[in-house]
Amino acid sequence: MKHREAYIQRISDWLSVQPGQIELYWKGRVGLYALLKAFGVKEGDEVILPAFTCVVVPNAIIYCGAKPIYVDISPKTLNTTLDHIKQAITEQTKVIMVQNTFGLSNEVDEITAYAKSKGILTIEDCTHGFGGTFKDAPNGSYCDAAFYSTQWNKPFSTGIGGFAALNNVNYTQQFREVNSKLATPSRKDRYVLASLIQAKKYLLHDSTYWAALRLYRSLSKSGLVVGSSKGEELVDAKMPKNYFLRAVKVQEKVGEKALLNLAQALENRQQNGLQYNQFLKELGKWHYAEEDLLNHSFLNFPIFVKDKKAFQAAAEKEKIRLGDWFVSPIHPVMENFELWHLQPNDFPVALEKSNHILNLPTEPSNIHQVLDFLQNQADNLL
């Protein structure tokens, strides 16, 4: 239990919550499911969320028997707003999801205050936001609960993994009862995860990034390696077998160590993000408004391009580690949206942004190489 206790204590120090309010999971989405169950979300309930998210979020809602209710996003922040949320609230609304996209939080205090006035619970999707702040409070502080991801390329990584923090102590007993049903991942999956963590540490670098990314995604979708999402999570909204799993020792050990370096990593990401923002502003391309930058921890930096394929091909040639998060309103699903109760055309901003988005790394070994690349690709930027 040594690493587990130390890991939880370090998380609690970052979040300014008690260790007993935190639970660790095999994947972050499991934390969302646990919170929804603890809050009594069931058939007939509705959960509001942005139409600019990962499919695992509506999956967790549907696994509880509830219905996801999507709302559009702001083109300035890529987050939803209180005005959008107000229009979606009904008598069946049980929970509102508040997301800090790419590490940016906004209107969290206003949304949570309004939700409380209506007797609606709130959960912050902090899968991009651990270590960041909103108005000087840690991301995840304002809502009744929050869940976090430690998947590859998140604020800090345990390979796959995540955790949840319960802020509303009125649900402590329910939260513990739900978590008492967690199962342990198979020995094979634990071994594969440990191997992948070591492989990433020693084998992944700029020259191998694109080939490794394609191979990993292919193998994880087919279930041959432990991946972010199993294939069935991307083609149907039925809960996969072996979904509700606890974290294991390798994740706890890696997470404990990773948190020691997080402060410096976050500072580097923010400095790079600010450079990107100023550079793109000077080019006359999409960038964040100055007033939003204080609340931004810059997990990745979104850019919008005219021709994705051409831009990605150029990035691979120049060994730029480009990301493609949010290629659809429920990333990475590209079809059969009705299975997730989504009509993409109802959310024009989210749809337009997902059609053109790519992401810049905020922890590159040489940011000037990325800036030079952007300058050369300026005609393809929006």
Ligand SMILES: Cc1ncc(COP(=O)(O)O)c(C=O)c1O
Contents of the next structure:
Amino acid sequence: MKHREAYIQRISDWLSVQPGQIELYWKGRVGLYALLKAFGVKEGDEVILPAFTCVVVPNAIIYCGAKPIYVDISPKTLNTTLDHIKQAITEQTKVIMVQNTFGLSNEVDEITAYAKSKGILTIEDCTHGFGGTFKDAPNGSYCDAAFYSTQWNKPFSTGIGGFAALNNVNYTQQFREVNSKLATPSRKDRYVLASLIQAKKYLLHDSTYWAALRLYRSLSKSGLVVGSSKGEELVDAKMPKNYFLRAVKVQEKVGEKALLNLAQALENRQQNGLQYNQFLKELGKWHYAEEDLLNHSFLNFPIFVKDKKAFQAAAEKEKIRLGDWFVSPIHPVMENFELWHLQPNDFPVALEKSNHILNLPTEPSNIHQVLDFLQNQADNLL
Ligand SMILES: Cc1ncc(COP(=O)(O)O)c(C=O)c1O
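May I ask for the structure of the form predicted in complex with the ligand now, the form predicted alone having been displayed?
Okay, now the whole complex, with that chain kicking things off.
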């Protein structure tokens, strides 16, 4: 079996979705765009999404000619709620996006049932949640479709990459037609990606993490390496050239292999996530409620701090691999929000959370080192 077929078969086994309903892409966001196109999203349509996401999500909506309609998040789960969504629905609402933030899904059953009753389609942004479950069903399976990311820090990695799974078989024809237009990434980009995957394997350690992160972000912003986001995707909502790209061999090969180790990685992350939660609860700091823990796959663990810069500097000194998702309601954009039809002040919870959020690794080389660090930094934790 070729790597592509074997990789798709493994995804299919995890999701219980037929292989023919799955497509692989150069990046996860391309999968979202393909699904929106397959659902016929066009000018005049509205798509509801959380105001606590990555800018490439509203980008895909705008590239279809539709308008993103943001809704605020719950301070408890960092996800949208059915109540928020209900208030944003209009005659123009074509799709509701449900996001699995940091690996947690909530209310997906209620949201999808309500959307169905209104004739609105649903897409789950499962970029953080492949392999996890919501009420014992694989993440992504409640909605009409879901898309997933396999970018560097995701549940499993192919460098950059992603895929989409279509659950609503009524759109199969449209999905295949849209996917038939995918182009192949350039030879240079394929080569650079393969080299980056090797470099990460051999060069990234706790001691090189902070320097490597800064270097990678700067090189990918300037377009010198294939990055998570090209500079142009962060400064305007216009579709870049060479956006609608299929996955390539190196991603299929690496993905097929990476899936073999996923169960162990998930188990490890879940245990560490639960340990962080208990520790922060005992410290009297922000933590998840008991009832949300079962549906959480803990890709990362969010924390909230008074002074981000001081906390990050202390983490760098201690060689702790901190993340900084989401620095704004449309990460990582910090200005010209009107280009994305967003007024950040309309979403006070998302704005407040993005001002204070950082995230802990759930696969640290030594969790006790991270717990000691949190204890020492307790005054800076919210
Ligand atoms: C919430 C969310 N949605 C979508 C994406 C896009 O995924 P990709 O980088 O694979 O296009 C990301 C990327 O990190 C994300 O965090």
